[in-house]
Structure formats: structure tokens, C-alpha cells
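Take a look at this single chain in C-alpha cells; it is the form predicted on its own.
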Amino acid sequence: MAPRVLVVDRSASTRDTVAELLGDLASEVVWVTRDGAGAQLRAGIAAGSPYDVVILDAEPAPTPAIVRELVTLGGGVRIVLAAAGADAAALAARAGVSDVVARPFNTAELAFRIGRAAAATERADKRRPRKSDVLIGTGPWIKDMYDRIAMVAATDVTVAIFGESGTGKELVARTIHNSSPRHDAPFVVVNCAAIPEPLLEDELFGHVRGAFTDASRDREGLLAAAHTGTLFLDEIGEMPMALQAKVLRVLQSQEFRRIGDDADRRVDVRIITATNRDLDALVAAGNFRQDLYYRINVFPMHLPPLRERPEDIALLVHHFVQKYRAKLGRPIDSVSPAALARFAAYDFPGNVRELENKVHQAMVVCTGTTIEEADIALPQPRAQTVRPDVDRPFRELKQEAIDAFEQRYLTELLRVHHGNLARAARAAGMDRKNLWALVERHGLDRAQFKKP
């Protein structure tokens, strides 16, 4: 059943244009005014029909307090902030919600979002991804992975996702498969780096009883389980030479033959491939079939490393924290500017998947409601050169680095004078009344700084 949508926001005009990019993916888009919006979720629950989603509109910032409320007494409905320009990710780290949507809005985003977020509660309709597979970013790369996914899940493409370990390559691939006429059907996946190789031809095409001493009764395989679905072959890129031209013939003609077998059997699937590795530099090497990789490369989509989208750092971390804190049962509900700026200013070698781990981690050693910098077990950041992005505007990057050198100035300001307007202004040289404004701008809580 496709999802209600409460459009919380200061114009009304805003859920007419909601309604019309959703179309038939939202049941009833509703709008109301930020005073309004307990009431209407209340009344929702009343009459037995509860929102499942919120759009939020991010001006005024909303506080963590006021999500937690809409949450409440939406009886556990899923918020979307709504906000526009680079801060959207920090504004919605501050506001304690998980996922953003960019405005102005972006069909194919905001399907996803909402689809997204309606399968994170119970009402919602099984088909949708599960509230693992998130996709979590802001900013142009985010909008051009959900238009590229958009174009292709309807179709069946072979698709190659390329990007470091830790990217997120299997969440696309999932959410490609969810999005499918194929979503009812198996999404399987097979990790070729994780299979030692004599067993991997086993495991991917199953065998006939008497192939082999052990063999004593009939295997399927891993690829006839997902008839009618999709097979997601995890690092193709260590997949042996031997085995590359079975996985060709599949694509070619849909037929496989179990080990032992002496007919071969059709199959129905779609393949979606990952990798890590530089497959030009393998073919080239002539570790991997030029034939393989041009029947695969059909649709090439690339991850970004996390480091290339630090922008992504709060917004995921509090992702995190809404994740684990139920599995851990503590009441941790926020984390601390300084211990952002920390997570900020390491590289994450390991990508999101290294992060989810830190963030794991501090919620362990964390003994209150708020990760402080001392709960992250991180090593120190080192100096780096940075090569400029000269594909963007001169513009656009200088306020970038201006906007960061301000949030870490100011956040160490505060910390030093412990909150106190007064004295922070007279150490930064500054007028009162300017630096007020810039940690407004900011969205800095001065209350976090001052002394317990």
C-alpha cells in the first residue's frame, strides 16, 4: 500500500508539488503548518489511518526536541527534512533526522526517500527496501546515483557498480532490485572474494549427484535461486579466468549446466556486478575477459570514497546512532560539535562501512546521552594536500572552505570560553552582534559548550 504523507511546511503550495512528483507513490499527501502537525498526526492515529511519512521543512531549523515529538505522536512516523543549499546535511545532523531531501525537489529523489522511509515502520508495504538499505548522502552525487537508478531499475540491464570497499555498492545494488518489476523475486548475492575458488563454480551453478566423491544427492546453485530475480556478484573482479566464461554464457544466452550435468537449464535473471578493482587494468593484464567486461560494463555506475563527500559525515553518524541505539538500549540521542568535527577530519579509509564501525564503537564507551570527542577510538588526522575539484566554480569552492574554517573556529571558540557570547567575541576581535550571527548561521548550540 503506498504511503501517506504529511507535508509539514510554511506554504501550502509546497504539497501540491509533492503530490504531483509522487503521483501513485503516495496514498494521500496532506499539508499542515508546523503548529498544526501534532494535531494532525494525532488525528491520524485516531481515525486508523496513521501518516507514515513526514516532509519537514528545515526553516525554522527544527530542534531534536520537535522531531522527537512529531515521531511520538506520529506513533513512530519517519521524518524527511526538506532543505535546500550545502547545509542541508548539517541541518538535518542537528535536528537528529536520518535522511534529507534536497530542495527544490527531485522526482526521482523524492520517490526514494519517501519509499525509504515508509518501509522503516511496520505499515510498510514489504516490497520496499529494508531499513538497512539506506542510501545516505546530500549534495549532486546523490541526485545523479537515484536519476541513474531511476533509469535503469525498470529495465533489465546488466549494471557494473564500481567503488572502493565500504562504499555502499550492495545497498545500489538492493535498491535497484527494490525498485524492479523483479522486487517480489530473490535478490541474491554472491561475494567471489569470499568463496575460496574450487568451491565458487559449486556454490554459483550447484551440481548433479556423482559429480564428485561428496557429491551424494542433487545442489542447486546460487544462480537458480534467484530465477525471476537478481543475482548480485560481489568483487567479480577476483572471479578466476575459468569460471568468467560461464558467467558470460548466462548473460549471453540465460543457460547454465551444473557441475556433472549433461543438459543445460534456462534460467531467468537479471546480474548486477561490483568491484573494487580497475577492470580495464585487468583485462589489460589479462587477468580478466574483455568480453566478460563488455557484456557487464552495460551500465557503469561509480561511488564516491567518503572522503570525497565529507559533507555526508553528520548526516550519516546520526544515521548511526538511530540505528544502534535501540540494539544497545542506551538513550544516546545526540552527538557533540567537537566530536563531529573529529569524525570530520578523518579520511575513513574504509568508507561508510568503516564509519558505521567507529560510530558502533563510541556508542559502547559513550556513559550518557551525547557522544563526546573522547568516546571515538580514531587515529590523529595527518596533514594532507588536497587537490582542488577544478571541474567546479571558483566561487562555490572558496565559501566551502570558508564555511569549514568557520564551523571549526567557532566551535573551538565556544569550547574555550564555555558558551559565553561575551568573552568569545572579545578574544575573536569580533562584534558581539557579527559572531552572534555567524554561529546562528551555523547552527551552533551555545548551550553545549557552557559548563555543567
Ligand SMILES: Nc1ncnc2c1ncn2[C@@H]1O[C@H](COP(=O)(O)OP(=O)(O)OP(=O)(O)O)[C@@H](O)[C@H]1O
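Source: prediction; values computed, not measured. By rigid core we mean the largest C-alpha set that fits within 1.5 Å across both forms. Residue numbers count along the first chain shown, from 1. First, how it differs from the form predicted in complex with the ligand.
- Fitting the two forms on the rigid core leaves the C-alpha of Leu110 displaced by at least 2 angstroms between the two forms.
- Core-superposed comparison between the two forms: the CA of Arg78 exceeds or equals a 2 Å shift.
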Given for the second form:
Amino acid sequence: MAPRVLVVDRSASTRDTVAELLGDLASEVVWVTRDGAGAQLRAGIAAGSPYDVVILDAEPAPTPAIVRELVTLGGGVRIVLAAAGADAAALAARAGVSDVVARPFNTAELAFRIGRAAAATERADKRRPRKSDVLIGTGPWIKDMYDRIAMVAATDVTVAIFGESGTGKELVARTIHNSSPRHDAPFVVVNCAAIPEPLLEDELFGHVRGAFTDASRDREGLLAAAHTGTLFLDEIGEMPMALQAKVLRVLQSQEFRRIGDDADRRVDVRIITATNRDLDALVAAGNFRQDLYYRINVFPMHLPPLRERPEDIALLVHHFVQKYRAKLGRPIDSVSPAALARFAAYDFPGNVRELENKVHQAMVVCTGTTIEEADIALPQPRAQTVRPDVDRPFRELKQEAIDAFEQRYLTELLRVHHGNLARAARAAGMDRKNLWALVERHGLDRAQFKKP
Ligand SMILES: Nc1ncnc2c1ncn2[C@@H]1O[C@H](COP(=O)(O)OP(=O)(O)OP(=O)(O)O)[C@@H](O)[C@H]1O
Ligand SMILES: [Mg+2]
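The form predicted in complex with the ligand is what I need now, so please give it after the form predicted on its own.
Then the entire complex follows, led off by the chain already shown.
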């Protein structure tokens, strides 16, 4: 496929020049200013059609930080610097990019540079986040998250990810790894809660032959397997104290010792940890080493629970529909408003993982091309636990709460009475006309509740 090209330039007319010169050699050419470039790259990934090449205006001279951020947000996209004059190569070197194209553009050179960059991106594609593995969200938290990922991706800083179960901790860890210079090396996951305590040390550090009765040969541990890559210590709060000391040593000196060995070994790994536990409390209770806590908590990242960002639900539902469509081989392409309202009204104690499972289940049950409310298996919505946003006017918030309640109430009422307005009105103790008006206002389609 011809590459998708993003032109990041002062002038919109550059897009037309590039599009005209490249012709069929680009499947799409989009223009954006430098301020909007990060968001545009992210949107491309979120939409499942990432850009393959960025043509970056050399003026004002981009810093390596800017270039790194674009590469990160574009999931490893190749940058080609568009520069005029004799010092183009020097400019590129200073910005940390290896591809340059001379301005003014000519077809032959532009086509060659773009083709070569796109091929490089494609080769690297294995390590780009697959579109089903992309971190999705709409609120300010996601922008902040991507900013923080961009900040640490290029470094070896130890990252600690906090969040309830199912909030995307592993996905964030993978995104950091995939955006880092270590992306071609392994990303190794060790779940400290899933491995029984006596085995965990062996898993992590390995052993030498004869170290214990079953040790009939040397075994490399997962730490060695992660050499030059990233080690993801999941559920670090569950790690036994004795092992914590050994992990601390790795963090301090990159050294460890296999079980039964008499010499130390060195590794080059970047460590990312995650936990849904309150490490402060564990430290206070004497169940987690304070020195290890300080070592891992260099760059904390906190993932908000899904109930604190209900605005993400609709986006995530559509994302998972796309993700499972192909896997299930089902032509499902939409979600009815009532079904979406049902998802939105639930508070998801299991967070995104639970939402993903519910969407998956609904798709298995669904017989048409639209997920209906009846396809969804969710417990009755619990009372609202979301903290009110006291920065917004009371009237507005109250109206939202009323709207949400009405929507839920009407949906359930119509479901129970199979869309029969007269019976629904009687049951609700409401005037039929008023009920009808309310149903209309909420855009509910009575036909959807009729018995098949
Ligand atoms: N913001 C998001 N956008 C898209 N998918 C997400 C997002 N957050 C989580 N997911 C998906 O939800 C599922 C659970 O995420 P993940 O395994 O990263 O969570 P976790 O915090 O590690 O959970 P646990 O504590 O249960 O191990 C994964 O399939 C992941 O891809
Ligand atoms: Mg996890």
C-alpha cells in the first residue's frame, strides 16, 4: 500500500505541492501545523490508520526532543526533514533525524526519500503498536499519559505504573517499550502474583546445574531473557521480601546471581513495575521494602479507573467492536444507542478489561449487525460513585444526572413493556403524552424494544 504522509509545515500549500509531486506514490497526504502534529499522529493510530512518514519543516529548527515526541506519538513513524540550503545535513544531525529531503522539492528526490522512509517504517512495523493495542481515550488524562510516555520512552528511567485491575497498566508498559530504543529487544513479563513464591526466584534469576535436586542443567532466568530489553514486573506488591532485596540490587548495580552460582552476572534491562496495591500502605505495614519503593517510584504513572472517565466508554466500545469483528468473523459494525447507554450507566469495577469482555460477549450473542441492549450481560447499574466535578456549575451537573437517570429509567421501562407506551405509562404512573415526549427527547426508538 502506498504510504500515508503527514506534512508538518508552516504553510498549508506545501501539502498540495507534495500531493501533486507524489501522485499515486502516496495514498494520502495530510497537512498540519507543528502544534497539531502530535494530536494528528495519535488520531491516526486511534483510527487504525497510522501515518507512515512525516515530512517535517526544518523551520524553526526542530530539537531532538520534538523529533522524539513525534516518533513516539506516531508509533515509530519515520521523519524526513524538509530543509533548504547547504547546511541541511547539519540541521538534520542536530535534530536527530537521518532522512532529509531538499527544498524546493523535486519529484524524483521526494519519491525516493518518501519511499525509502516508508519502507523503513514498514520493516519496523512489527514493533509499532498494532492498532488493536493502542491506548484509547478522549479526556485530558490520555493526553497527559502520552506526554509522560514520550518523556520517558527515550530514557532508561524505571517507571512505576499504578492503577486498579484492568485499567491498562500492561498496555502502558508495552507502549513505553515499543516507543523506546529497546523496541527491537524483548519485552518480558513476570507476574509476581501468579508464580508461587519458591519458584519466583528461579523464574527471575535462573539457576546453575546442581543448585537443587531437580536442577539437572543450567537455566537462564527471565531477567537474562530481557537483556537489552525491558522487564515488566507485574504485581510487584506481591513480591516476597527476600526477593525484593535481590531486585533492588539489580536496580542499583544491574547485577544478580543465579541460584547456586558463585559469581555475579550483569544485565542491561529497563525495569517497569505495576501494581494495584497501595505501596505506601505496604511499606508502612512492613511488607514492602522502603528502599525498593524509592528505587522503583522514580517516575510514577497513575491510571484512572474507568468510572472516573465515563466519556471514554463509547470510544472503547467501538474500539473493541473493531478489534473482535475480524477475530469472530462477524459483520457487526454498530452499537445501538440504548446499548451504549447501558454500557455508560455501569461503573465497571473490573475497568477496561471488564468492558472489553462484555463487548466481546455481546458480539458473540449478537445475531445482526448492531449490538442491541438485549445482547449485553451486565448487572444492574450501581449507584453513581463518580465524584462530582465541583469546578462545573451545579445546575449543569444536576441536569446531567437527571438526563442520565431518565435515559436509564426509560430504557428499562420500555424494555420491560416491550415498547408498549400505554402500558409503560400506566406502570410509571405517568401521563402517556408526557412519557411519549420524554422518550422522544431522549432519542429512544420504541421499535427496538418490540418483541421479535
Ligand atoms: N485505554 C485503553 N485503550 C484500549 N485498550 C485498553 C485500554 N486500557 C486497557 N485496555 C485493554 O484492556 C485490557 C486490560 O488491560 P491491561 O492488561 O493492560 O490492564 P492491567 O491494568 O494490567 O490489568 P490487571 O491489573 O488485571 O493485570 C487489555 O486487553 C488492554 O488492551
Ligand atoms: Mg496486568
